[in-house]
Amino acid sequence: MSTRTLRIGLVGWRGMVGSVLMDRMAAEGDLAGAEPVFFSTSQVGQAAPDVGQGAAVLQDAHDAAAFAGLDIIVTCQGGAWTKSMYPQIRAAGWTGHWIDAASALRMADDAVIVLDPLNRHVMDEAFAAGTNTWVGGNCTVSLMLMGLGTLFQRGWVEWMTSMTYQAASGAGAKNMAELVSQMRKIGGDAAGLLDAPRTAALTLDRQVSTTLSSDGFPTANFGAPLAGSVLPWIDTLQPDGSTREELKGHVEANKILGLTPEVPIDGICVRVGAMRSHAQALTIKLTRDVPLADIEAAIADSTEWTEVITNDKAESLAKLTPAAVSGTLTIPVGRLRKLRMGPEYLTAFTVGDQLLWGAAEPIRRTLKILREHLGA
């Protein structure tokens, strides 16, 4: 197969997905024998990162015409960003792949949602259509999938609800140094007490609470105190009552797998006190009784990053939460049992690196997939 040079856009590389997108492609060597372009909404002119390319300037992520003559566009910009340059960019004639971490496409009909080891025929198929938009899933959406796709891609699941753990992380830097914030400040608050070897449960307690309802308690962005509670509110509300977090469970994963008839999925979406990694308890509906061993051994041979905990505590503590599981690509699924509905119910809980799988790393392997398919 011929080769040639690619020209590669890169858009909101800076950011928290955009610098562990940057950090995978280093490490994959995913850029060699390519040309990046580096753009920027805000330090236009300034010296571009130097990954092999030499030196150069950053371009301006606001002009469409800077994009002319790319072959591949790479955005972690955010969807504002997409909404408004997408349509400019492609009304000025540019045809190339537009490879995109935001929400903003996800469901346009000329999109492919891109989960590769789940979905790689789809995007495969697509391409070969002439499909050129490709966009990363909800970060929850692709970590379920990544550790229970394959139970739906054999057919058997009638319907799935899905209760999520989700980390600060997946509201942004700023959320992340809140949760640290109010973390500090309730440490502060309450070390005189935690010194003190004989003060009683309930005197730490009210000094947590007087903290969390003080007017300097920080909450600027999540809105309310998530260290020491939870908030069981992501996102816009819908019209059937959920939000547009939960929605994507169902509109997401089957579009993802291309699934027909669609298999429902809903649930209730929380944001809890992690720093970063999501997870999630899942109930399933089986369409039949299928033994559990079986289960366990199609997840386990699903992708090769998936692991199939021992329904055990020790197992479940050492490897089944986000600290175990945080900057790793692994997707550790456990707590695999029958419930005593049925032997049709089963329950599950999975957790993963939103900003890997659920995140950066489908980005980074469509890019790879595209240069393999432009013989590149």
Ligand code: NAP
Contents of the next structure:
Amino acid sequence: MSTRTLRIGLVGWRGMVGSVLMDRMAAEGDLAGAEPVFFSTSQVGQAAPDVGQGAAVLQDAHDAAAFAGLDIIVTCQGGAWTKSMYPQIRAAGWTGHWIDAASALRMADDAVIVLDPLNRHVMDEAFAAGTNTWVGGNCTVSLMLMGLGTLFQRGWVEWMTSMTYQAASGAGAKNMAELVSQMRKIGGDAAGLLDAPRTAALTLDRQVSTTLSSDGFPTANFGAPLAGSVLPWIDTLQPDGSTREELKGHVEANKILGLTPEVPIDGICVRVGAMRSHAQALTIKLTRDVPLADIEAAIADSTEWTEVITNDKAESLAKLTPAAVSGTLTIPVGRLRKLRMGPEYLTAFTVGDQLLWGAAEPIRRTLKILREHLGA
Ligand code: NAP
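Could you please show the structure of the form predicted in complex with the ligand, as a counterpart to the form predicted alone just displayed?
Okay, now the whole complex, with that chain kicking things off.
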């Protein structure tokens, strides 16, 4: 039962991640008994969203002093805002709990990357030690760990490669719209051929190729056609030839689980024409020949959202696709089998909604956990 009313500042609540967070918090009643204060970088003074606690106006997210007196700040505003305002708000003497969806603070020594179904113990120990900066993980990393994190925790993984199939939503709202615009252009240009009774596949293919390379094809956000194609590059080049997205797979997964020594994780991150759910194909070198049945049982038991999918076609097509999981919290893991390289080589495929477990859900649950710790 609440002993005092927490004042919770919300920044970035109307963005894509923020909107999913608001929906989930409403569904779970997360703001009940608290006093939410809504901020904006662009709509200061306009009406704040009504979450059943009376009319209020949006506060100025660029004014560090406006955050004084809050117990918790939850932000989905983005890295630029965090980089600018976090130091200012802390420098003004604010010592409350900061919960952030952006990557800016993730690797800071005094920040915990939150994914409580896997690292609740890390979070609880950090809270007891005085940590007050909590950051959601990279979407692909969080989804991979929700599926297979238990294998690392059991010490079964010597190394892992992750080949990703990442949805348009990971690049932002404009990119989602661009993907659908690309689909519309392809479909529109090919409509006559599709409707004709005996169009040859190669004729259709020539038309699609012509559309993809045409001047008016919408690529302002992705920089290349995504519909009808794939993009083997996400984020910026690193000195070792990987991309920043690929680097995050290693550094964040190891930090989230607190693995020592670190377990090498690497691979290639690829953007595909899915809307909001990411998929990943994994190759795992096991530390020993763990029987497949034990692996399946461990995964099935790992979180209440993780589901093992039988390695057959009908089950995989019905349950192990972006289309099947979008809008749900389910994390299916399938295509589990030992590879012909030997009994210590495991392969797996996993999928998850990157706006839920990949973004909003760890943030929402961290707020709830902190409220429990704070007794409010
Ligand atoms: P976003 O949709 O671009 O929203 C960010 C801000 O843009 C909003 O809070 C809003 O701030 C402003 N905005 C301007 N015009 C808007 C409009 N028409 N509709 C809604 N908001 C508008 O950002 P996001 O994709 O949610 O990402 C937020 C953070 O989460 C980023 O750091 C991102 O890296 C991280 N993240 C994203 C994902 C993902 O899948 N996209 C996944 C994990 C983490 P004002 O109200 O102040 O104007």
